[in-house]
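A lone chain, given as structure tokens: the form predicted on its own.
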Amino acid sequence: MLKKVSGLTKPLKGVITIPSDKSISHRAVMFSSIAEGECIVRNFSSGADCHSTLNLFKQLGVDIQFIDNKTLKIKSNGKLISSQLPLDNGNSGTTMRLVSGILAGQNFDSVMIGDESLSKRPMKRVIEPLTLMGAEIDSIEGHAPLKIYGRKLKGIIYPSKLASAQVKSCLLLAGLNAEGETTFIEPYTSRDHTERLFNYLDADIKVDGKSVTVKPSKLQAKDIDVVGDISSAAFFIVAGLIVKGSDFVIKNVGINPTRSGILDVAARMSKGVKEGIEIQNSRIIAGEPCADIRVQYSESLKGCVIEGSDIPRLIDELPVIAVLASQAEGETIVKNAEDLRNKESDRIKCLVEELTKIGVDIKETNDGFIIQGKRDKYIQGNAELQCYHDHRLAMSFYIAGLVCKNEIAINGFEWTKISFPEFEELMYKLTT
């Protein structure tokens, strides 16, 4: 699909409500397939990914049933069935990383497999870690399909070079069903949704620092209520901050602060300036900070340096702070981010390829990119740019072209199915 965006003439204006959070979704679904007991999980993601962890676990033998298109009772005794089938992951990282780490401990053996694109991600992370625990795996030089061979797992204290949230919630997860306790220790602290929601859900789990421990547990099935993705709210928070005039209100994002590094950025390139964000309505949902949020128009946006303990906080949100920094005055440097090479798309290097086309001033880097920012504030545009089956790369596209002088077209713009099928109902609803 050839997605064309034209740059914007007024502003966007309104109220919008943000999707559900993605990792939290997916999490929602897990934890309840391995909880005992009945439970709702409301406002469920529509993105394919989360569907595709639902699906996995009926696969499992899990009763998920729709209440409507947003709302799931989940009801499960606490152990799953072996599948004849192939689990397949569809296009899901977190769902292949997560479920790694319960399969490992079960008393039958599994084979999980992937789309073209995710059989390229790289899968040792997890598999590593989870063999020093006693796992069996085996996979093709680290990637997907993989076969798990259930087994007796030991709990492990494993010092994690890589500040992850999917490998530490895999180790997590298999600690639930192992002997003794399982640490994970993290140079910084990556999302802790999986920690907040085993506390939520009973586990015996203590976070000291960037350690966190669990002991073998049985979660116990409760009510979910999913708040709103603040991965698919960066996009609107970046338009409503480069797109001349803006003013609204994005309600019901969660503001986890070990995911809220977006709005840091925003704050720290607006620094001083009364226009861009405003925290309105905070509240606490199933252990979750959640808020509305104001976003608008900043006149004098000032490059910064992106790096270390921030990277874990907004690392699915580099593609689209890219586009922020291409409109703030002076430089912006992002380092420490080698990991954004291990997603969708080696993102460093094809966001740098592609922006460049428009007439983005960036440069790659090892571990990240440099950014001079345009005074002028647009972006030249009249290129055709692809996605590399990458959703958020597309979405990032789109917002830049709302700020170039000619119009872009976007090549495979299907794949923001994959994680938001809302995002261009909830544009139109800003410029109507």
Given for the second form:
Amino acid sequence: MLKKVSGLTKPLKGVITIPSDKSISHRAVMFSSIAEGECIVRNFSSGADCHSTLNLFKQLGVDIQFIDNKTLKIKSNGKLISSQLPLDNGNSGTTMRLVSGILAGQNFDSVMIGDESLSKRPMKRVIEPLTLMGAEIDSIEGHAPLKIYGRKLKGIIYPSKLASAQVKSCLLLAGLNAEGETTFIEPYTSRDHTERLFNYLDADIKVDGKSVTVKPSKLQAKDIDVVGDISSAAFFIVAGLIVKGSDFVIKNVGINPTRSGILDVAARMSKGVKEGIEIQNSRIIAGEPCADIRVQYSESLKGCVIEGSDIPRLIDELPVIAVLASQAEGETIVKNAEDLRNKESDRIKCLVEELTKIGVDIKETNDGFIIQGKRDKYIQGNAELQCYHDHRLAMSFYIAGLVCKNEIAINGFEWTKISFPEFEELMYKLTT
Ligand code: S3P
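Having seen the form predicted on its own, can you show the form predicted in complex with shikimate-3-phosphate (S3P)?
Full complex below, order starting with the chain above.
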């Protein structure tokens, strides 16, 4: 699908409610499926990735019913049943990596497959530590399809080179069903939704700085309300900051500090002159901090450096942060983000190639990119962009289109369905 976007002359105004967090929706279904009892999951994501997780657990014998299009009833005795057919993870890396940790310790074997993009993504990062725990997994040189043989697992202490919530969650899930304690230590703290939800569901888990330890335990089924996704809100946050005259409110956004790096970058770029962002009605929902966010056009954005511990806190937002940086005066440097190359696309290479086509001054580095930004619609536009089957690139390019002088066309825009099918509808709501 070819989507055309032309420079927006009108400001974004009004109020929107951001849909459900993808990371928490995945975990809500996975954890309720291996918990004992019945529960309700409210505000479940309508994105295709979370539906891959849902269908996979149905295939593993869990009773999951829709009460309405966003509410699930999940009933489980905590035990999964082997599937004769391969388990299809679609485009979802979170599903494949986390579910590997669950399947490795079952008393049956499984096969997991994914689409073309997922089959190219590295799975060694979970195969290696799971193997140390006693798992047996066949792969095609570290890629899906994965054949996972059910084995009795033992706990390990795993110092990870990578700050990764997917690897961490995989090991913590394996640890629930292993002999002894499992400890995961990471260089920077990645998103901690698993830790929060394990706590809420009564798992025996202890967090000590960058180290997390789980002891074998049974999760207890409890109702879960999923907050809105800050990674989806990020597209609107950037649009509001860069489209002149914008002033609107985004309701129900998860602001977990391990995910809220985009808010810090916005503050850093406005150097305290005028933040453009106001947090309202802070509250806690199912252990997760949540708030409404008022976004206003910011007059005085300036380039900044994004690195180190910032990276896991905004890893999925970097494509749209590149668009923000193109509108911030001076240089923005993103470093230590090499794992961006392993996302749904090589997000460093693809982002640089495509933004260059429309006139953004962006250079690729090994572990990130450098942008020379300018204010006031300096992006030329006038090009057709590819989104490489990558939902976040598609939506980031749309936001860039709002500040282009000439129309752009985005090829493959339908990939937004992976995480945020409501994107265009909400954009329409703020612009009409
Ligand atoms: C996710 C963790 C992140 C993120 C991904 C979702 C999760 O990946 O990029 O979109 O839900 O745990 P890594 O943990 O591999 O960085």
